[in-house]
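In structure tokens, the next block holds one chain alone, the form predicted on its own.
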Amino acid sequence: MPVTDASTQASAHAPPAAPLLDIRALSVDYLSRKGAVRAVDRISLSVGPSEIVGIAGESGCGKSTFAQAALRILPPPAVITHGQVIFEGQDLLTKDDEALRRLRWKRVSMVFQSALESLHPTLTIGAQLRDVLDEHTQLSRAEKDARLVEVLRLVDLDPGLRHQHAHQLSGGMRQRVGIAQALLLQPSLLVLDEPTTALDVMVEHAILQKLLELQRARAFSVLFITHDLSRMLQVSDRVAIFYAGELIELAPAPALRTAPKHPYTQALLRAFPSLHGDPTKLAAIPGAPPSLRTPPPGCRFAPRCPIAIDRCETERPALVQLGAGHSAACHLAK
């Protein structure tokens, strides 16, 4: 059962001249007694108004670190060492804690991978949702209750569930609560950090379909993080591929699906099953990503790449434009 392809709904795949979110050369280090480890290495990425941008890659490639650093919610020992995060014309990296508190949930919100861990274990669902309204609005109690009912119905949940606790709900229900909480104040940007991981395929489909319906109806932007490239291509307008802390390919979803330029992206596509394809044609990517403590001096994918040449071992490839909205960091990409 395919999810409706968001890319077919968009009138253009390239980001607009004035993106809603413009992340510029962002770097993040994790500090330890053995020294700093660069988890995100000068990555630039934008999200336009009403656009869905996906980030895909293997576990540990920097997807979640990148998004959480951009929202300034990444705890120590992570440190942002370089870059700008321009959201609605303002650099979030220069904002103080109070300014960020006013912005979160109201202008930008996030749905985390595990709703059970992000929801309070002793508060009812309604109490947790009301906390957001208490913090950011001047609504009356009756108006807040009406808003809770409205947003729960919006994600296809019985409003009566607001009197229950997180542990009383199924995994799919908890994820819907997380989405409801993120949409309470109608933010302009929604960040989804692997929101359907560990859910069965039918529940995953239903939740993603609901998110797409809401996104089209309310025209908010989405930064969608997942390791599942096949699912990403179904729902995104543009897709960014991360590898070992770097952005190695960025393209409109249809172009990435039919003509990927980077050998790593090509290998990822071969590793995921198609809904209508032959499962015997799947191929694992040999080897493992490099240690970020001591990354290779050249292309970080070179030790696993079947077409690597000598230059790949010593010279780090730059991200270069290869077509309309399509760029890749590969010496051999055309």
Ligand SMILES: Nc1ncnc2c1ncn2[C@@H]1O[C@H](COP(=O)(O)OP(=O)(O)O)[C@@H](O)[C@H]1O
Contents of the next structure:
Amino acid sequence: MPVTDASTQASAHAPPAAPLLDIRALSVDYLSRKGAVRAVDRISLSVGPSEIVGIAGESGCGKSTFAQAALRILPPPAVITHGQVIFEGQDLLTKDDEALRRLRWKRVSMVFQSALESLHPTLTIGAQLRDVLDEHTQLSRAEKDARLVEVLRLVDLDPGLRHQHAHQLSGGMRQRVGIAQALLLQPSLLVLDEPTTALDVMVEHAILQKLLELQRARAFSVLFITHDLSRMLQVSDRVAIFYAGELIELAPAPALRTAPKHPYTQALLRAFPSLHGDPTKLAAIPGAPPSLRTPPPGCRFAPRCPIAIDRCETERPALVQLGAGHSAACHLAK
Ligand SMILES: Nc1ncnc2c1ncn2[C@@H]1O[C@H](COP(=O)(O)OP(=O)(O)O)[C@@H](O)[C@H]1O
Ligand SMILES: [Mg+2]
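Follow the form predicted on its own with the form predicted together with this ligand, if you could.
Entire complex below, previous chain first.
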């Protein structure tokens, strides 16, 4: 969890020596008859043990593609064209489907924006959760049922819900079922892709609180995606900012909040209501991200950047380290 004392940040938030998940130079293309669109362009990002790493950025910048590619659950026409995904010391990109199936739910779980899509329409909630236990454990039927009751209670759901179907539940309850499913087998990593975006604010808040409480108790690692930067800064240890398929800034959450280096991050921070400030002061970022089919040759943010110079139009900035665990891809950042 983020700490507010600036003096402890460098050591407390530096990525640990042996990350649980180490994604290296990952590229993903969407193929079509019109050619390839590179939705993720050589992005490297790690998640340490018990660490919460957030990914933020405008819609369409590649957050979901990145996370799904890392978990090898990305459907065609997406193709991973470059990189490595080292999870618990093994490269997931070289694993066969059976090996991946053994890891999923057991070592790494995910919760998506709409659990309705990931929950089965005709099976009861209990039957679906039991499927996961059937596949990965040797528990007896009674033990499995006890586990289901336990995990539903863990996310504050009535265990009686296991006899119901997904469509009978509210959006918030379905997301809780999704979280229960993700936590059934005590994985070391949870990937959350906008898990509360479809919910109203009160329900969202309650579910996030629950997730954080569980994370503290069980110390799993989290890769957390949201378009809501202020929420992200509250819950994450480190935050990665994506823009048009690239990682443009990576920093401990407190450093990103107080001293963002990239003009895009600065604009994003201004665009969201501050944590304690006036929520009516919402400034949108003028313009739109570039087409990924024909990205600008230099900095992809240059066309919208208030401080861009000629060099930014022609020369693509590399991600360079500018502080403790803090890097940004901007020719002008110091
Ligand atoms: N099914 C698809 N077919 C073709 N292109 C896609 C598809 N899904 C996503 N893309 C491309 O990938 C980009 C990133 O999408 P996505 O990862 O969903 O972004 P985010 O999760 O940040 O909103 C999009 O801007 C789009 O260009
Ligand atoms: Mg997405």
